[in-house]
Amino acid sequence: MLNVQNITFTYTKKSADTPVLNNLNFSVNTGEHVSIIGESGSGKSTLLKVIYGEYDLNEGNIFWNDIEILGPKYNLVVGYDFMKYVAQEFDLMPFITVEENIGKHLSNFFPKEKKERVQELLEVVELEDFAKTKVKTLSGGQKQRVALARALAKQPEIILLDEPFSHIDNFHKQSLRRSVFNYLKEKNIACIVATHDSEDVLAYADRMIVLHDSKIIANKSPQELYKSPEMPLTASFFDEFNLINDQIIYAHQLQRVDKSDLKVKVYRNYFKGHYYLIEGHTDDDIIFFENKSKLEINQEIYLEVAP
């Protein structure tokens, strides 16, 4: 298990200096998926970084198991055999494959059982086809992909993630993502993930962190966080929203009707393929719902919350 206790980071020492973490406590149990969401600028990547220890702490404590996580102040490699971080920098080998790269760290006493281990992580980023390729011919998106088997060559018990597929195109990334978090859980490895993107967590976290002002505003499933945001930053994360009479109401709540007190009029058809969003304009405000079909500009129509 993974322990953060009361922990607290700056950049620099002054006191005057605001926190980018400020007091932070959480926990993360052997092989579950933690996702860490925020603003840009609210502390994801600097969580990853002062848990892999690349950072030293002004106040707290941090432990895997009974081992505690130190700094640069007290190691001279930063990093634990036990964890692995994978960055938005990639720091591969450019000039060797990309199976020499997945397989560097892998001992060469059991040529057999490295070959099994590359060529399994080969098909969990889904790279068989470009296991003979030097790295530096890769696109952005595949040498991220090339970090994550790396990263899991060893089978850590704990891996970081940031951003994990930020580089990766659509036509990889949804069958990708299953790939890697379904190996994760198979393989009972812990993943905390610092990301922008609702896909990487809604079907697959265990519990959702939300930042916010260096702190932390809510630590809860996902799926009670999307029924109950309670914040607008976090309804923000999931889906098209809208404030009415101090409720978050997503747009999708919101149905057609004869006749309520909600009148709108259509400004605006949005194609998401399957669905209109729709912007309408109150006297007031700016309502987001959505149609099955496109509506006419300027159409008055009524909206209330679906039962």
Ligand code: ADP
Second form
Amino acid sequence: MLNVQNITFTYTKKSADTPVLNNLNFSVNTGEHVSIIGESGSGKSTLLKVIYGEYDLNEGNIFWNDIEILGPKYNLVVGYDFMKYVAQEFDLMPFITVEENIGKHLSNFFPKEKKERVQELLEVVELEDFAKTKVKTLSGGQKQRVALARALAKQPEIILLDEPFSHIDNFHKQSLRRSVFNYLKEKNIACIVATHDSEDVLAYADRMIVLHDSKIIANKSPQELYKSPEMPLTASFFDEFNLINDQIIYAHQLQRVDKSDLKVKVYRNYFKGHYYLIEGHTDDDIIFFENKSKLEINQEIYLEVAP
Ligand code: ADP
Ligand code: MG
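Could you please show the structure of the form predicted in complex with the named molecule, as a counterpart to the form predicted on its own just displayed?
Next comes the full complex, and the chain you just saw is listed first.
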């Protein structure tokens, strides 16, 4: 289990600076999948690096079971066997092949096991066809997948992933995400995933932590937070929403009725695949709702919150 206890961190150690992370507390259980979300610059990457022991804390402690994770001041070699970290910028060896990169830290004393292990990981990241390709010729997304496989090669107990699919194109993202996250669950590897993509979170995370203003403003299951986002920031991560009488109402919660207190004039239609998102205007507000088909501009519609 990972225990993050009262940690505070600033990049420069001047006391006047506002901390990037201010007194954070949370834990991650064995095999648990935790997502870290928050706006750009909210400290997601910093938090992962701090957990990995890349920086010294101003205050607080981090433990994996009874091992304390220490920064460079107390620990010359950054990193532990039980923990792996895949950064947004990956440092692969460009002039050797994909399979050589993945197997780089695996022992050569057991060539058969090594080969099988590399093959298994090539399948997890869906790069079987590129085993013999030199890394320097790969695309950004392919390199990201090699970095993932390499981090998993010696099975860690916990893995920290910083926007792990940010370079992957939409053609491969869904299936790769399923493959990697299901693999981690099967092997009972805990993971902390910094992401700005709700698809990384909804179907996979056991818990999500929302960072804002250097603090944790929510730490709950995706189901709970989706249902009661509490803050517009959290709602905006999931879906299009409205603030109606200070209540967060998702666009899909509004339905058309014959008559109601909420009358809008259709202003614009946005094609979304199996539905249209409709922008409607009241006298002084913009309201988003969903409809199966396109609506005529300037048509007047009555809406209410579906029971
Ligand atoms: P996120 O990953 O959520 O986008 P980051 O952790 O990268 O956020 O950044 C959090 C804050 O810390 C930002 O204000 C950023 O400018 C600052 N920051 C990040 N890296 C450094 C660094 N190496 N030195 C100084 N400030 C940094
Ligand atoms: Mg980041």
